[in-house]
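This document opens with one chain alone, in C-alpha cells, the form predicted alone.
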Amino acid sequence: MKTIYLDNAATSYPKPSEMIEAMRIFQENIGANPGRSGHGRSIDAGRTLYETREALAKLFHIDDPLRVVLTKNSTEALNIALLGALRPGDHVITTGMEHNSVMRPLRHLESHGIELSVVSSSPQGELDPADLSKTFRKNTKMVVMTHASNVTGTIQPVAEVGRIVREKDGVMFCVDAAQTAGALPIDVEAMNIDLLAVTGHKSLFGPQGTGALFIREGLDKRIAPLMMGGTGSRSEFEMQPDFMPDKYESGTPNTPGYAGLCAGLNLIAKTSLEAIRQKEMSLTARFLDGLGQMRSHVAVFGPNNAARQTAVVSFNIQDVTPSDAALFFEEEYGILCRPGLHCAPSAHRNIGTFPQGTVRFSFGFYNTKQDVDDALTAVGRLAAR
C-alpha cells in the first residue's frame, strides 16, 4: 500500500532533494560554528546564515536582512515578540482563530497583568476587521493574529487589519505566518506588519528546527530578548548585545538547518510563489468539490472555497469520531492526516467543533490529483458505512 501524505499543515513532506543536499554539503564541507572563530570555515558558516536572512528578506519584502532574527520555529519567534514586548497593564487584541503558539503566551501574560481581548470570527473562521477596530483602548500595545488558520485554512484580512493598526499610535502589529509563509504572498511593507513570525519546516520547504522573526526598525528597543548568552559578538562585554539580530540570537545556531532552509527558499524563488499557490488551490478545489457530493454525511468547516483558504480542509463524517476516521484512513488507504484539536482549541470553539475537533487533510506542493482522488474514495467509503 502506498503512503499518501496529507499532513502538510503540520510539516511539509517530502522535502525537496535540494534541501537535503544543502544540509549534507554544509556538514561535509563547512561544519564550523558561525561567528565563534576567525578561520575560513567559520566565516563560511556565517555566510550561510546571512544568505538565509537575505532569502527570507527577499521573499517577505524586507529592506534590511539584519532585521530578520533566525529562530528554531515560529513558536520561538512569537514568544520573543509577545513576552519581550508586553508588560503588565498593556492591552492586547487577538482573534478567536489562533493557534496555541499565540494563545498560550497570551494567557500566561494575562495571568501576569496584561489585558486581553479576543475578537470572535464567523463560523467559517473569517475575521471582520470592523469588529477588531472597535476593541482598541488607550492602553492597547499590540494586535496579534494568524494569517491563515491551521484548522480551517481560512485566510484572514491581514492587510486591512494592518491599515487599521498603522493609524493607531504606538500599537504593534504581529502576524503569525506559520501556515502562509511560502504558500501566500507576504509583503511586510504593503501589509504594515511590524513583527512577522514564520517557520521553516512547512511551506518554506526547510527542515524542522528553523524559523524566523522580522522586527521592524526601532521596535527592537521595545522588545527584550527571550534568552541571553554567547552571540560571537562583543565578547569582551558581559552584557547582552543591544543590536540586531545578535540581541535575540544567543547560543550556537542550527546552521545546517538554515543551509537547508536557504535551499528551500531558493526553490520557491525558482518555482514562483504564484505557481505553488495555483497548484495547491487546484488540489484543494478538487477535494472540496468531491466532498460537496457527500454533504449528507460529511460536514466541511471553513470557507469551503479554495480561493479563500490555504490547502487545509477540516471535516467530520457523521457518527465517526475524528480519531477513528484518521485510523481508518491510515490503515485502509495509507493516508496520513491529523485528527483532533490541532493545538488550536480557540479556533475549534469558534467554529463549533470543540471538544472533539475535526479530521484535517492538508495538501502540499508535492501532492497529486491522484492523491486527492484516492482521498475522496477513502472518505466516500467511510461515509457510506
Ligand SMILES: Cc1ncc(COP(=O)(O)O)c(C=O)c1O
Given for the second form:
Amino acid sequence: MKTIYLDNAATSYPKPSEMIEAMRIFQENIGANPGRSGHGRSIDAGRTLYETREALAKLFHIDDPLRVVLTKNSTEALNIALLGALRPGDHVITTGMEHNSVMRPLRHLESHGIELSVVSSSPQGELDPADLSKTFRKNTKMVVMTHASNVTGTIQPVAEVGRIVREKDGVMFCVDAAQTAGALPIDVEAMNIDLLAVTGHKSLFGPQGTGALFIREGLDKRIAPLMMGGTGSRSEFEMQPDFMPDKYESGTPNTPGYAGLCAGLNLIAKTSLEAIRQKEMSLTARFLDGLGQMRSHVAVFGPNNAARQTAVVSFNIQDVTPSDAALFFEEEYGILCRPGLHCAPSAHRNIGTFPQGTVRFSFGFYNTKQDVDDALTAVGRLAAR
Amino acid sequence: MTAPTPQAVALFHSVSHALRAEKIAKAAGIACRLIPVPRHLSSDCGVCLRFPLAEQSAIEQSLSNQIDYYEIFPL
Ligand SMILES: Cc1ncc(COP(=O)(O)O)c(C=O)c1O
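The form predicted together with the ligand, contrasted with the form predicted alone above:
So here's everything in the complex, that chain up top.
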C-alpha cells in the first residue's frame, strides 16, 4: 500500500531533492567548522551560514542578515526570546491558541514571578485584537502569539496586534511563525514584529534541527543568551560576545542542516510564496468541501474556510476517538496523520476539544488533489460505519 | 619586477561580520579576500578581509552604515 503523508504540520515530507543534495555537497566538499579556523573551507562553512541568514532575511523582509540568529528549531528560538527577555515583575500577554513551545516557558516564568495574561480566542480559534488590547498593564513587556494555530490552522491577526503593540512604549512583539514561515507572507516591518521565531523543517523545506530567531535592532541589549561558550569570535576574551548573532550562537552549529535549509529557502524564492499558498489553499478548500458533505457525522474545528487557515484541518468523526481514527486511516488507507492534542492543550481547551483532541490532516506543497480525494474516501468510509 | 601592491586588512567582530563585509565590498567592485587574521594583529582565531591599501576609502565608504564595528590595518 502506498502511503499518503498528511502530517506536514508536524514536519514536511517529502523534502525537495535540492535540499538533500545541498546537505550531501556540504559534507563532501566543505565539511569544516564555520568561523573557527580561518582556512578556506572554514570560511566556506561560515558562508553557508551567512547565505542561510541572507535567504531568511529576504523572505521575512529583514534588512540586516546578522539580525538572524540560527537555532535548532522554533522552540529554541522562543526560549531565547521568552526566558532571555522576561524578568520577575514583568507582565507578558499571550493567546489561548498557543503551542507548548510558548506555553511551557511562560508557565515556568509565571512560577518565577512573571505575570501572565492569556487572552481567549473564539471557538474557531480566532483572536479578537480588541480583547488583547484591554489586557495591557504598566509593566507589560511582551506580547507573544502564534501566527497560525497548529491545531486548527487559524490565521491570527498578527498585523493588527503588531500595530497595537507598536503604540505601547517598550513592549516587544514576539511571533511564533512555526506554522507559517514559508506558507504565508511575513514582513517584520509591515507587521511590526520585534522577535520572529521560525522552524526550518516545516514549510521552509529544511531538515529537522534547524530554525531561526530574528531580533530587532536594539533588543539584543535586553535579551540574555540561554547558552554561552565558543563562538569562534573574540577567543581572547572569556566573556560571552555581546554582539549579534554570536551572542546567541555558542557551540558548533548544525551547518549541514543549514546548507539544506538554505536550499529549501532558495526553492521557495524560485517557486514563489504566492504559488505555494495557492496550491495549499486549493487542497485545503477541496478537503473542507468534501468534509462539508459529511456534516452529519463529521465535526470540523477552526475557521472551516481555506482563506482563513493554513493547510491544517482538525476534525472528529462521531463516536470515533481520534486515535482509533488515525489507526484506521493508516492501516486501511496508508494515510499518516496526527491525532490527539498536538502539543497544544490550551488551544484544544480554547476550541472545546480537550482532553480527547482531534484528528488533524495537514497538507503540504507536495500533496495532490488525488491525495485529498483519497483522504475524503477514507473519512467517508469511517464516518459511514 | 613590479613591487607587490600594498595591502591592508579590516578586522571585524566575527566571521559573520567579515562575510557580510566581503559581500558588500565585492558588490562595490573592490577586489578583496577573506584570510586568517595575521598573528601580529590579534590573537583571535578568526578571519579578516584583505584588500589593496589604495581602496581603503572605498572600503570605508561602502561599509559605513552597514557594519558598526571594524578596524583597518595596513599590512
Ligand atoms: C505553532 C507551533 N509552534 C512551535 C512549534 C515547535 O516547533 P519545533 O518543534 O520545530 O521547535 C510547532 C511545531 O511543532 C508549532 O506548530
